[in-house]
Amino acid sequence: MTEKTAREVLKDDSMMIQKKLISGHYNNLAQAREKGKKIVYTFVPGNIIELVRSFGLLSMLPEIDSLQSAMRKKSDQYVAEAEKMGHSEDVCTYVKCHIGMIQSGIPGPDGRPLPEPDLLLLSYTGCFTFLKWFELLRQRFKCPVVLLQIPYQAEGKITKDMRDYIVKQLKDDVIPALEKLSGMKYDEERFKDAMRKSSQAEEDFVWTLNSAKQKPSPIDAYFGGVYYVGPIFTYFRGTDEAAEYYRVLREEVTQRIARKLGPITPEGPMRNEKFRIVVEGPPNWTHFREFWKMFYDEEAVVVASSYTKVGGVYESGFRHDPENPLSSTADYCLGCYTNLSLPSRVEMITNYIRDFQADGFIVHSVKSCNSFSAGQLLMLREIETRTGKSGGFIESDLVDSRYFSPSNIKNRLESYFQMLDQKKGGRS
């Protein structure tokens, strides 16, 4: 077997596992009503998917539905539909895309309609838009809402009072709502079992992200990272399937390290690593591959990113703890990136630049996502001061192609990498 063939087979192992997971989940959703399954809508940051799953409930994540619509080139029509209804251009485009999807019958990835919610479970982790989003969904679907209020980490640390406040809500509000919806009593042993599987997956996930400290990096931790975070940030944390995915992924990356291979791109393996970059901010989804190509054409590898922490920060040592399932869940929710203060974010990115030996960093500012974009210019200047590394700044949007200007972004990136090349003395 040639080295190229071996790499393709290895890559296919993890990708096929993930593809099967996703298609299976959406198939279950499409058949939910005929099988009598109840549906819980919730969000990626701070989602308590292990608890939801322990009641035999299916989940949907509205921002994932919007994201997938953009990658299938469907989001513009949904955004336009929402704007016809009166939603402003300045409203988060995840929200507008999802509202437009609802008007179109909530079509899933395979075209089959997805179910309406039986419960809206709002885990509020730093994004005020989530509150307004679920207000709109409640008005439309007339279903109950349960709010899990997550205290903001203004001082950059988790306190006992914060943890206790969340645990009380879980006991008094969330668990009773899930019991009522499912007709099942809370089963802590079942919940703990999911926690064990989450912890196992998290170990291999963190190992994979940390592998980017190698030279050359065997992964891209932003564009490739989008695929790596999928199972653990969405529907599959706490399952045997997710644990197996991360085990296989770790094996693949281990073999790439042994062969001193770079990350896999949509056009094949990356041959040379010229620049090591840290990225702040979410990707653009309407032109995802084109955006990615602008980086690997410059032989730039993203070795760390803040986006891969939006569904949970694990590298500091946090793992879901089966012995303390409720307090562990509280710590997980508190630690999501969107719940961190600007000083905490600056410190995180500064550490990434040092620990991953990055040549520089890029801020991707998203027009309609204040949870990320607010304060990013201030962050850029502070990180430059702390690290001595130059920052780049580009702008687009999440799922609205009107705000993705390929020529503008490409010119900015080319200028930025030329500047880095000059600082490095033109050395590859």
The other form holds:
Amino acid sequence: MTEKTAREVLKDDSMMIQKKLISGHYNNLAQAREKGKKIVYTFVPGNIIELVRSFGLLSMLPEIDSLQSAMRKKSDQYVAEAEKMGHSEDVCTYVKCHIGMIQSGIPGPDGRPLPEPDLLLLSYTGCFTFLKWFELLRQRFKCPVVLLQIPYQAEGKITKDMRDYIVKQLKDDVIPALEKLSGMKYDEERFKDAMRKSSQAEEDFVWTLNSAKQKPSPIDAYFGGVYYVGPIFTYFRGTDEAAEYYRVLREEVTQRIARKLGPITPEGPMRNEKFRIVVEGPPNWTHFREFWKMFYDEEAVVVASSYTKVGGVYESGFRHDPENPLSSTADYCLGCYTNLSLPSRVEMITNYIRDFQADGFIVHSVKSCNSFSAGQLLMLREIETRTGKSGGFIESDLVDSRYFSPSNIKNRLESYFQMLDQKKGGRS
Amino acid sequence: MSEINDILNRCQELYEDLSLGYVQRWKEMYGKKAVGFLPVYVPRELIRASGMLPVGIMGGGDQIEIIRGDAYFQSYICHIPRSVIEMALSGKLDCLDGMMFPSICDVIRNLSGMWQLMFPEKLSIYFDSPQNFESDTGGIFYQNELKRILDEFSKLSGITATDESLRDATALYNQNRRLTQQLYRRRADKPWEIPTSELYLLLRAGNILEVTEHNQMLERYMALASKENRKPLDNSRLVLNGSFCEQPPLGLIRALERAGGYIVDDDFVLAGRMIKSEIPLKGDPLENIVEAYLKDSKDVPFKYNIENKGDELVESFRENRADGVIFCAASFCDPGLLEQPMLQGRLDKDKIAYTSFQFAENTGQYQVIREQVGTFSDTIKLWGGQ
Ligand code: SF4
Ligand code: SF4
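Having displayed the form predicted on its own, please output the structure of the form predicted together with its partner chain.
To see the whole picture, the full complex is given below, headed by that same chain.
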């Protein structure tokens, strides 16, 4: 292993595991109809993938479909398609991209069409748009819908009433709907077993994110982070393969730390860590690489990000608990980042800046997402006041390239990093 | 000046007084507190039963210059939160001892957190309503939520609501609902007698006035309106939809009326109309409030509805003998704008004509909208709306 370059290591091991997982999943989806598999569409934040899988069902996550479309440069055409159908320019582009994709026959990553849903599992966590999204889909697919409403943590804490409400919905609505669709009875042992694997993966995942406290940071916790969150936020949490992915990733990062190596970028390992940055907000997917380059060209490493918490905040100690499968599922859903109050979000980022010894922070505000964006300008000021660090502010969108203005964003970032440089006294 | 004009002038003054002079005077007179709430609906019964004045805040419309509010919101976020912040920062909401943020969208949701950060000395309540409408699931959650809120109110006002005070408050708001519905029916019957701009001002007055006073005002207005001898015009009859949260400026409502269409139903100022019928007074008062929301509340974009999307709109179209529908949604309003294609699909199914435009609460130019609605009105008058 030591003979390999860091780039090879990642490519050879954890990345390859992830690639295999993803292609296997899409292959299963493409063959789902032939093999008589039933399909559940559900959302990323607060997903209950372990439970869905315990019924032998396959899932699809519309946000992932949208972001992948953007990375494949297809999203603009899908968004345009949805707008032609009468969807407003003003609304979330994830929704429009997905609707346009459906209109185009739901092409999968390899071009084979992906299946339509047999059930819409509306796990309604941290964003009101989810409600509308599945209402819209229901107009098209006449399949059943089951709702799992997750109350908002407005006061910054989970209450018994919230948890009870979720558990009741799981027992009365969600589990019966999954039983009906799959023809299988709820098997708690199977569910618990998946949770055990989830918690194992979560341990290694948190360790990986925390590795960015090292100097230099061995990972980029935003641009690299979106790859690391892949298995655990999406289809694979609770599987042996996902647990293996995080075990291998941890090993790789351990080696990087030992060798004092920085993160790997699309252009190879970063040689120097000039700025340590915290980022709030999701990335842009239409120009993901270009966006990332604007950071690594400045030798800026993202050491912590809020986006890598949308599918669960694990650093505070939460783990899926096989001993209490339903109530711990409830706590998981309640704890996702966009379900947290603004004061909690401010506190979280403030802590990141301190704990990860960041030089500054950047708010990337996306037009699509009011859940993230409304209030971000106040967050920026609050965090600046609390930490004494200057924040940068940039705007674009998730999957609509019309709102990604490369020169504008680059200029802003350059000025921001220049300012940070001056503050640091030009040290590198 | 006629008495009806006195009433309307009073309403206009209340509408224009963003500093809430009435609320300040009420508080001084009674030595009590006031709690504000943002759109769309909170059970005002709880505030009243806790000895406080509920005050509906619907933004600053076109009457406030946004100086600081814009620094808090990106350009792609609707207008109402920035005018609310502007009002708060300029001291106009100082007389409110607490603020409630109903769970209607991510903007209002996040505004609740902004309030906690910006005004930590004030009570800030995020009011989470259920999307599960089963009594023993969403109902229990909602009831616990109401109990939690009552606890907060009791701490704030020093008055603990009792079954009796909740029942009394429900009775008064029942009367208010009854009168408001009567007003709507009267307008639908004879829209020339009750112009929408007047109805609208009366509704807005209900956001501020103590409920008995508002009830008297509604009764008096209706008694007087029929004597005004206003003549019908050859206008089309329109149902307006989409303005459930951010409100169009009064000037825009007047411009719509002048465009040749009578508005015969709308979704403005829903606080008093969200619950469709009277809430029973027998039995547990809190449970009754909960049940009314679960089983008898309006179909609005922030409520989950998978089975009969748009049916209520079609029903309103038929009941009010309308000729067409105008979608009048706030720009950047995600729930409203995501809902719209579904409603339009439903109207298409019944071959009901519609037109749509967007506004911001501070829109100053109405000419284009007026022409659009004018053309639409003329067309459906000529060719029929169905
Ligand atoms: S508004 Fe934000 S959280 Fe909601 S669906 Fe769109 S991108 Fe996702
Ligand atoms: S106008 Fe729409 S998006 Fe804006 S606060 Fe109201 S409901 Fe939310």
